[in-house]
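Only one chain is shown below, in structure tokens, and it's the form predicted alone.
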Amino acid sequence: MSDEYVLPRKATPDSPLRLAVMISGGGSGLRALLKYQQEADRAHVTTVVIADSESAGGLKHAMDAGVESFSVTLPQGLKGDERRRAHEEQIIGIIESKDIELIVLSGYMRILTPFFVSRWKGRLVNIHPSLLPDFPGAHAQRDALEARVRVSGCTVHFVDEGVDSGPIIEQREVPVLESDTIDTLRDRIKQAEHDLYPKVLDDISSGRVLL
């Protein structure tokens, strides 16, 4: 494992950072990011979208925005670590062929291996629907409700070799209501994510985020 973080270059609207956005589902965060980038000149641009499923709804958002997209599914005929490695090698091939400078995980539900993370550490970010280090993992909203916390939220962080354990960049608090269900809390946190993530990408691209 590598402990070294390499941040992307400082970009400008005239020379924006080239992003690869990785998704698994409907891509509401991707849609919000693309809208944000279309509203004004930003120091980052979504160059390619990569989904781990051909049925990922977010692929349509890429198509509608004229952004090149790929669905990279798990290869057949392989198992375990060999299968994960082959899958990630396909993704790396796309990323490198497009001269990507920052990888943005946006609802990407697969855990990336140390093989992948070590190549992109410092240039690989994720958004998680809790105030990390509280409630890591795939069931953050359920866990927050079961813990009866009054405040949850979202966290943008650099990805390391652990699960939701990398250095925190910024967080946004969201109230937890007594009437909340998993769905209502998820929707409220998503609204905060859609506002926070593009602005954090502004900060990273402009060199305002340091490690």
Given for the second form:
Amino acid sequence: MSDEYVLPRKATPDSPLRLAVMISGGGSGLRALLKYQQEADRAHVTTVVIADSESAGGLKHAMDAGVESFSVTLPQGLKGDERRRAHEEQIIGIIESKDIELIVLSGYMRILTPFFVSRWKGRLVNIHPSLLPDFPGAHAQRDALEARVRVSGCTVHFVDEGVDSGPIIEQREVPVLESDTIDTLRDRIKQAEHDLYPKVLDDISSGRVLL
Ligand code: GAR
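Having seen the form predicted alone, I'd like the form predicted together with ligand GAR now, please.
Then the entire complex follows, led off by the chain already shown.
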């Protein structure tokens, strides 16, 4: 494992940071980011969208915005670590061929292996629907409700080799209401995510985030 974080270059709207956004689902975060990038000159641009499934709803947002997209499904005929490695090699192939400078995991629900993470440390960020280190994993909203917390939120962090454990860049709190269900809490957190993470990408792109 590597402790070496390498941050991206300092970018400008004239020479924006080239992003790959990785998704698994509906891609509401991707849609918010694309809208933000279209509204004004930003120091980052979404160059490519990569989904781990052909049915990821977010692929449509890429198409609507004229952004190139790929669905890279797990390769057939392999198992276990070999399969994950082959899958990640395909993704790395796309990322390298597009000169990507920063990868954003925007609802990407696979855990990346140290093979992938160590190559991109400092240039790989994740959006997670809780106030980390509380409630890591795939059921953050359910876990927050079960713990009966009164405040939850979202976290943007650099990815390390652990699960939702890398250095935190920024967080945003939202209230948890007595009447909340997983769905209502998920939606409230997403609203906060959609506001927070494009701005965090501004900060990273313009060199305001240090490790
Ligand atoms: C977002 O809430 C994001 O934080 C979460 O998935 C959702 C994706 O929504 N990510 C994780 O849970 C990663 N552990 P979207 O597909 O509508 O953008």
